[in-house]
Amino acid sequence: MRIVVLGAGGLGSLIGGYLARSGVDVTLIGRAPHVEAIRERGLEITGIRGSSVIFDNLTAVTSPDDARGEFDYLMLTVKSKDTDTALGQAEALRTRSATVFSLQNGVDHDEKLARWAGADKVIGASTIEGGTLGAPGAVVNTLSTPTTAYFGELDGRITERVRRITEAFNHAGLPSRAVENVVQVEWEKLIQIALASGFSVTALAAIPEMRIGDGLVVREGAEFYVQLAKELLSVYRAMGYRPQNFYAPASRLKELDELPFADAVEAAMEQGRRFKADAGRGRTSMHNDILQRRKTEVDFIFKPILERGHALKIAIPTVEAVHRIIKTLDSNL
């Protein structure tokens, strides 16, 4: 199998060796430090399933056009604001592409591939796996799940290349099942990014040190976080699903929809607690682009689920408000 991954940041880095370690043919595309650190050095991942620096069956390229041969699979995982840029850049493995996918945060991203590729070329994927780079070359996993990574067509279908991009996840180590309503896996991880990513940079962004279990030990805090999640959940469920926790035990999302608000907020504060004894967890991505003042994907977070619940005549005056606060800092970085 030769898979070439888009936008090998700490995610696309962090898969592509994984797969590599695996025996899967992999190319890395690159920012230049990064590629170049990988090339003298290896790769090197440290993190929650331990140390290692990885050479073999790893390319690591800074263009699309330095991309060598035919590939089974290409990944998509720049982030969702540079996708038309990465894509267009990319027209050299377009038609070298067999099958393409994207584990971006977002749920607009198959529409573009489609776009881009070709409809019948397009699978669904979804993970929650975490990893940052931490220096160029060097990758931490900081985050995983019991099944950490989900595939399957559009249609509801579990094809042969379905099957076989989860065995080769699976293989390389990376949980993962192949299923019927990837669309829906998509959508339920949109909404816990847009809790997780909207109450974090909310409430805690303004104190640098401060992290999600930090802001929910404190009443106040959890009963904001459980008001977001019911706003969110009420769009979820008004498109037909029902939550599933998806990423157990990250994902608490069937609980903050079935428990009542109050009982909902004793959890939410029994989770801070939690991750207060885990002094690695409590950080998402977006709250890590405002402390570094990078741009973040607020809007291809929040917009899709905004849209839909308006359409759906829904009220959500929490969610439209985190929406105009993350805008209104993302307008200044």
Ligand SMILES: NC(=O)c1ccc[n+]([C@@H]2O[C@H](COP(=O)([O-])OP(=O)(O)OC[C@H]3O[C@@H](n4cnc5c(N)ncnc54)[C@H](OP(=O)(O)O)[C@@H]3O)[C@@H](O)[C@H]2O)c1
The other form holds:
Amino acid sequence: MRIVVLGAGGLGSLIGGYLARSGVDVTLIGRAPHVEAIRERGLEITGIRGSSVIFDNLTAVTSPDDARGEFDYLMLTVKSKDTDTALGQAEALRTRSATVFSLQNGVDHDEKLARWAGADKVIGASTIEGGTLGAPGAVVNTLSTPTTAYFGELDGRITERVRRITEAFNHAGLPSRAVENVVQVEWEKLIQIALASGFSVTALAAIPEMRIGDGLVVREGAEFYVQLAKELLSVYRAMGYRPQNFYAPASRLKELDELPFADAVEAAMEQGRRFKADAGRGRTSMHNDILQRRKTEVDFIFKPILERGHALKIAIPTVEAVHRIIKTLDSNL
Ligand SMILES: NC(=O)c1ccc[n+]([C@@H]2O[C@H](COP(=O)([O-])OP(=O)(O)OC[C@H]3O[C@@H](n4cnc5c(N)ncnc54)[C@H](OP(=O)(O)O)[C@@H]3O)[C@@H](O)[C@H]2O)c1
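Starting from the form predicted alone, produce the coordinates for the form predicted in complex with the ligand.
Everything in the complex follows now, all chains and molecules, and the chain you saw is the first one.
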């Protein structure tokens, strides 16, 4: 199997690296310092799944024009704000990639990929696996859940190409599932990311040392978190979905949905105490983007939910306020 990764940063390098280690022929397309470091010293992966340096089966290039041959899959992992530019520069890969999928946060990438490559080439995919580019050539695996990724056809079928990529992830030590409801998985992940990012940035980012656990152990912080969760989930429910906790135990949307407000606040405070005991957990990438003065994915994460909420005439004032606050910060970056 041959896979090309368009946008080899934290997530793309991590997944691409694990796949290469398991025998998949992987081409990473990334920025020059990262590509040069991989060519010189290999790709170093550290973090929760242990340490390894990967040389074999791994090619790193800075331009899609330098990615040679035919690919079974193209995996898109640039930040959502860079999707149009990256696809625009990847004309050389459009006809040489049999199947394309995105692991980005957001829900509009399948449509963008369909416009770029043709709808028949796109499959749905989702992951919450955490990867951060610590230094050129070095990626840290920061978060994992029992199911790493989900794949499926956008019309609900499970086809051979869906099974093959799922098996490749499983073989690489990334437990994954082929599912008939991948669009629901993508939306539920969006709700989960909007909750964690919205809370993290608006409640915590003013004090750089604060992490999610520090906010959730404060009653008012937990109340804000639950209010935001319930509004986000009201949109998700109105779309006809019920929370499934696809990324349990990181996801506790089911409990936040089912428990009455006061009980959900107690549960969120308990979760905060657990997060504080587990010092590794606690900041979203949007929060890190703000702290590092980088543009965020705010529109890609909040706009689809706001648009659905408004179309379905659901009152979501807390979601609107969170979006406005983050937009204000983001516009000054
Ligand atoms: N990281 C995670 O843990 C994680 C987990 C689940 C989902 N996601 C989602 O996955 C996506 C990627 O996240 P990430 O954290 O991996 O971001 P990232 O570390 O910024 O990686 C993206 C990489 O692509 C590079 N890039 C941008 N445009 C490019 C182009 N035209 N050609 C080649 N390379 C290009 C970026 O370089 P520059 O920085 O120089 O632009 C960066 O190195 C986001 O949508 C994120 O929300 C991330």
